[in-house]
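Next comes just one chain, in structure tokens: the form predicted alone.
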Amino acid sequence: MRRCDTASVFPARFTIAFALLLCAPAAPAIAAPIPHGTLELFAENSWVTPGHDFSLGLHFQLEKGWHIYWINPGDSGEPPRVTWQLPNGLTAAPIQWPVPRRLGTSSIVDFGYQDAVMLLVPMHADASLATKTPAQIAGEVKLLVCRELCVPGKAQLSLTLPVNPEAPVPEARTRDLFAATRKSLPRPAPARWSFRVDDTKDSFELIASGGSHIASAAFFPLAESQIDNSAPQKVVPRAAGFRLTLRKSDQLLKPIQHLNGVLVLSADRAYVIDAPVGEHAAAGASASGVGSH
């Protein structure tokens, strides 16, 4: 474990009973206690429809001043990790992470979430998923919750959803929460933008071209130990873009070919980018959004 000294993401009556079960609403989520907060598992839709993908939500509510971590936690900590127990025909994709915040001090910077956040988990339901019994979804979440110190936690979550051949219907109780969470996810970069990285002795120079004049930008790397998280990120505007200086991490031991991460340009503009570095940039590769990470 990395150091955690941080301060600062189912005859006639049986037929009727069976039909009622298929149409029954999802069992309400029960908040599980975690250190200095609670965690709930939500479903996007009222039931699972075979052949239709949907999402689950891991909704964290944290006490004031405490935080959890992004996929790259920064200088300390660990992101939440989930082990799923799912019925045959239901599979979980990697977590989709909202844009994180910088948390910490002048010398230690973490990436994560305070107050409340929901992590999205895309789910795939096979067309062959049986409709005779409800889908029993369970997961074990392990996490660190931190302030001046870190407290490890674990939560057992479960949810029972009907499996219904009818078209899926959004769950009214959580519709707005899922919509707001999707707005907080980084998007693919616009097609008109291109990105490359100049590799200097002490820094990476992230160069963006093809967009509008930008005076403010912040970069969150997906991989650990590539940039110095606590170093200032200097933005130099250009006619159609900008140059962002990212100091290299002292722990970076070998050259990298791509710089992957989330580029935040304003409160409502954040993009997932994959920018080629050095000679790989000269080969003509350009940045592209990866949708989720």
The other form holds:
Amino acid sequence: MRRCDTASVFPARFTIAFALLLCAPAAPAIAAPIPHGTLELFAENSWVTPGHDFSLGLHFQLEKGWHIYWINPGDSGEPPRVTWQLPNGLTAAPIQWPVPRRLGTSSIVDFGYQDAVMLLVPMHADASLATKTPAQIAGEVKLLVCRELCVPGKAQLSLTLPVNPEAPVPEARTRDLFAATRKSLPRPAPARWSFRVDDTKDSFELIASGGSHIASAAFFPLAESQIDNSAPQKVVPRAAGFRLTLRKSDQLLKPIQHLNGVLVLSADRAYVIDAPVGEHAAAGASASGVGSH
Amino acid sequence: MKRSIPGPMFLILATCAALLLIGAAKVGDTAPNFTATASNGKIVHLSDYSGKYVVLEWHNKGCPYVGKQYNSGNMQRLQKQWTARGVVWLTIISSAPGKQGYVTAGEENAYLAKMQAAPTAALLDPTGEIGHLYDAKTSPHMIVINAQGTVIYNGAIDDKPTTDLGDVPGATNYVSLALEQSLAGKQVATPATRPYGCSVKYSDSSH
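Pass me the form predicted together with the partner chain as well; I've looked at the form predicted alone already.
Complete assembly follows, chain above in first position.
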């Protein structure tokens, strides 16, 4: 169910964004070839304003059926990795990853993206950033692109942005693409939700309290080797919320204190959660950390 | 001697394990027995090696993560180093016919000669039976079994989950560490990791 939801919603948004991109004249960024696709580096704003943070976008477009990987790739593969070369005064934060999809077969499940995806990179521009020279941004991306087969690839990206003391202005050409990407990021769960995990012998029971009539849910673990990626995730609705059974990974030998990840309830409801794990977790224990604030 | 399970009983157990996908190769479990045809034509039972350490290496020559290990000569070095110390090294190919990495016996023998690979045997598992029995996820997924027949390591070959040949020299090799520690009578410090690599190219109809 979830697979169909994401498939029908996200590509549609992206398709509109692509159409707009194709119509734009004189695109300054050139798409770098990657195995079975292209990769482009975009800036959210037309110039860099010292003291104002902004985002870059790594925009992947893949041939039909090929995929790249989420931060936790699942059973096989590996996520794209970027090494930045930035001028003094510009720093890059870790990538913000849109909600992934489950990919693979019944015995091997990966987490990633098909067709197209943009990964966001939050950038910090120091107030002291020099305005005389344009900012030269360069990045080397190493990645793995797979369908039935896997092909490793590498791309050199570069972008030159003016540095201007005036207030930042969104780049019209990519405004819709950045907006669509932001919508595809998982959000903190609403304050009325709380999460906890009961640790049983073979599984983690994720107890979610807050919503009603939840009939489908999918959990994507942020850390590797905590849950069995290919095991079906069984949802049992509760009066106010649901229970999701996540079979433990064979590679997990020690107890864990927290289960972190992305919980997808529907195409437009994906939450970052950090649920405490306990053998008899206290009822009403609230979600903590990134998920609840 | 734990591995000396009678033939019919073994078949039933193996089939159940494969069908239920139970964690048959979890660290601490007894390694399930299997029977396979090696590329040299011999029939190999895991129980033949009772009393010896055994390394299982899931292989697919078309996978770039496997290529990293073989093109750097690292896998062959490990095979020679450990078989010289009495360890049994079984390379297992679970690619289904028509899938990447599937080989006939002759093709595998040519590959072993060309790469100067030196496993004790290369086992052909086109049905994926052994792969599913051990829940092998990737190539190269590595499993180490001690002389008592207990799984003591299950996971990646090393701590660098990339396809870069340049990452081989600086990597911590989990298989060698597990063997060294266990042979020295110590606990294996890192007994389980995520087995990185390409997915095993099982037949579409099996699971």
